[in-house]
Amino acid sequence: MSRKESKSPTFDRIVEASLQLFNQQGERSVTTNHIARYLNISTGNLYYHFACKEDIINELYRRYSKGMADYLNAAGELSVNASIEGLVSLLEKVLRHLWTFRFIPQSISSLFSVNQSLQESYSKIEAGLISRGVEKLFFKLRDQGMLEGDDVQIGFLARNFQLLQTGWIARPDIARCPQEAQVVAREGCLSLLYFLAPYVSSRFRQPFERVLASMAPVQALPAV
């Protein structure tokens, strides 16, 4: 936990600078001394706000998970009957959010080894609240007629969709060759849509194909 409950401008500067450095250089390569030097502040000033680097990471994970939960709530309020394009737009926003915090999925295993509280938060939020929310969303899409499949198939689809979503950002080639968030989000979105394609119902196949065609030149989806 950070030392101060009230957030000051310096608190936010430390968090934002840490995020930038972690994304650019890798979390393991960045120390609190590096962060303080980058901001041109004393280490004592930094430690006034955060007791250690792990506390900064915990604050970044809090912001990351809050954003994911907010997007998931927004997805739950959308109706595919109103706009498949709206769902795809929201998916791109989620992927841009993941890209903003990309050091987390790229370093999650090593982060767990030195940060027990982060592992506990991850288990509670990512593997709990968010996973259940994604599964609930997929069952809703099935009930609205967009997806086809029994309960076992839809549950499997939701779990693997989430793995693919975070795994896309953690790919080594993306980590080595940073790109613009918009490019990463568009490519990741296409991969996820292709993953969903075999489960799209005949009723929604035409608008689904239209969305894919608007994102990249693609062949028509095979009949299910």
The other form holds:
4 protein chains.
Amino acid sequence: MSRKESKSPTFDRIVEASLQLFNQQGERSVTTNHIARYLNISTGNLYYHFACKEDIINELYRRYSKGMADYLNAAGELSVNASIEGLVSLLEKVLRHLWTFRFIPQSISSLFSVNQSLQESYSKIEAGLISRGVEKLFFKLRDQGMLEGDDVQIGFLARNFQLLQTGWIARPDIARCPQEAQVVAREGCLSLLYFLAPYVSSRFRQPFERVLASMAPVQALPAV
Amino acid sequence: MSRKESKSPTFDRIVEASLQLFNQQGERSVTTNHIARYLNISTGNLYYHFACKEDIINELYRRYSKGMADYLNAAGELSVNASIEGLVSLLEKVLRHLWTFRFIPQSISSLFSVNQSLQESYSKIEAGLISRGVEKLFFKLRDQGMLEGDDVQIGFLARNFQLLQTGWIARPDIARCPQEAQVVAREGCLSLLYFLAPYVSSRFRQPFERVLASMAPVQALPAV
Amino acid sequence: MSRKESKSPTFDRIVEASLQLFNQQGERSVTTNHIARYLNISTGNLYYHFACKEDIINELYRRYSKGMADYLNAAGELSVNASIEGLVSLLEKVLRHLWTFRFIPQSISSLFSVNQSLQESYSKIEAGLISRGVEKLFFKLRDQGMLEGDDVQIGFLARNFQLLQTGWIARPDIARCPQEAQVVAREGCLSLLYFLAPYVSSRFRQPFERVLASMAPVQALPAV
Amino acid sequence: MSRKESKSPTFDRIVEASLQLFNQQGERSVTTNHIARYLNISTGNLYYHFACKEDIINELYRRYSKGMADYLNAAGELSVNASIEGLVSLLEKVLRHLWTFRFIPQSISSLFSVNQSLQESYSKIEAGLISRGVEKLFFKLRDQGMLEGDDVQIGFLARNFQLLQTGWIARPDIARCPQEAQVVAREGCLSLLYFLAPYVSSRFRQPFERVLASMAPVQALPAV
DNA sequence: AATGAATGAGTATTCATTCAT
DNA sequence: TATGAATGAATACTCATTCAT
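Now that you have shown the form predicted alone, what about the form predicted in complex with the DNA?
The next block holds the full complex; its first chain is the one shown before.
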């Protein structure tokens, strides 16, 4: 995918079917036999493309975290010509991405007990790169005048933001329901914007309120 | 326990051992044989007390959610003579409680796929009673002058607060580490206070800042 | 068996059925399912008694090598009142023992590639204890006047003796044939006696020839 | 090879790679995929040249037994102008040949259970032709005055000799070790010479002892 | 209450072999 | 000749659960 335009059609079909089944029924109760039968291929063929179930999950995690990293980069560039609309649009994309891979935030902890390599990837990527990237991004947004707050506040803001973001997607009550990505992203976005609201600078308050109003037309944003 | 004076010593030992093992190694990789061996009892005996593994988990969930409900009630009474110190102290207790049952917030979604009844309990209790209880509590805190914000804001605040609370405990990077409950609770509490900060009324700002300072002595709480 | 009068009837039945099947069909083509089905027990039950197939083999190897060690001890004591008849009778017992566990000398090398722990046991026991024991025994027999030869000769004699002993049992042409143990032991014994003949002292030559004649009545033992 | 000028380069490469891998890791744990990957060819290509894995083994057995037969013929001619040196040199060549194909004596019995046709070849060739050939050879050596003994003795000598020869190569403790062929052949040769020693005629005793001394310089050959 | 042997449907995985290109 | 994706029966092993005592 990244380097050589994808390994093979079957490889990709396995990855995509697994993602779908994992999201629907939970990784735990989706066996390699299920995946193969779902695709009308033999287990032998599945194992021709993947050495083990772990590797399918790892490939999914790779795609998931690569997407997150890409959005983070996009966010870095976006903030050059900072606009609330741009930020919100990106945030929705991120939430849709998270929703696409929702089995990951949902079951990441319980995956650790059966997939050691995933734990390592996670430490490096999620808890490392991405976490730090989000922090940097928030400080940049402050530098550009979009956010206000001292270092400690912005630090907590960044960390809590991530927790809320994945926590929203991992919410057990919505997880398996076949909600539309659009709806989940919208509502999640609204929650996150309300979370950010107190830190939005006065200069950006007006467009911020406008966006908020456009998402949930009834209520205006009250001053804190 | 409270009403029926506990079923039997063995029953309780099974529940407690399971909790410990689930937290340490993840529910998924703890078998009923592990639990029995850990307690030096036979599997037959374990199944004399519990019809199935699910029931052990359900009993743990019952205790977990009962604890949460109790703390919620305590919060309701506390708010009569509202004090920041009281709130913080209760928050720490809740976080310690969550930490004690941390395998639940960590793996709740993935448990659903193998435990249908748990999903039902969850909808009723967590997403129902408790969720509504927290919302009521936050409105009460506003009525008592501790928090400020309009209905929509307080609504989002309550919901996000819960997400953050469990999200903090379920963080995969701390989950299996043998952190001390005290440390986890402290840091989580700090995160949550920073989350609430913008909504604390001016009347309570001083004690709030005092408490915050006492928890992380170096930094004062800056105005938004 | 050795310490606590055997673990359980089923444990022993598994060991014995495995031995029989391994001898008949070769360890390689006898699966744990075969063994269970042969005994009319479930695979689960088989795995209740043995953690893995390797452990069945290891237990068989344990019994095999324990038997060999016991016979070696018996040989040590026997040689106190040295007699050709006693030696021959013991040799027949050893050959019958080897024949009972014939799948081991037959497939030991190819077992190594799938059973690391067996290789370790083998180095310690077979190539260590037993090999040295046989050497000591042969030197003792010389001291008692039954054998003649210098140290180098007796050393080679001992080593070649062992090679012949197991080589005879492992002979691929007789291995799977349902020969009677008695016949195999007889013929093997004869081969081994002819191998030893040149080193039998003149003092023991007469009884030696008598025994030889009794086993293969037609031919007398010619002088070298 | 000799008659049909070899089937194809790939055919031969497969045979040779298989031999190497079988010797190193044991036939049992070398899959057809391993062989193909080792040669950088596709499995399909491997199966273009061989109908099944068995056939590779059969071809190796063919080469192995052909070599043995050739050496046996050479021995027949050699004995015309009988010399101890010539015999020893040939014996070393045979041992090196056996070492080259060592996976065969090591696993021949266990191969039978998965390769019926091999069992048939073996009965015809090894247990038939070669066995009888060796017997004839030994009688010839006696006729030429190199060996002494009656018919029964020489018969047992021939049979035991073969058992020792392959037994030495198949010894599980040296099998997988990357010993040099030269060393193995030397030591094996010495063992076999000591085995023959008692039957060497007085006329050939002197050159025999000379050769023995040259191989293990320290010790002279003691009279029996 | 308690034991521990027994069950059996499942689970990931392997590997000789086939087949379309 | 050669490729490499695809097959599928087999294999070792697991684990929640049952049952006779």
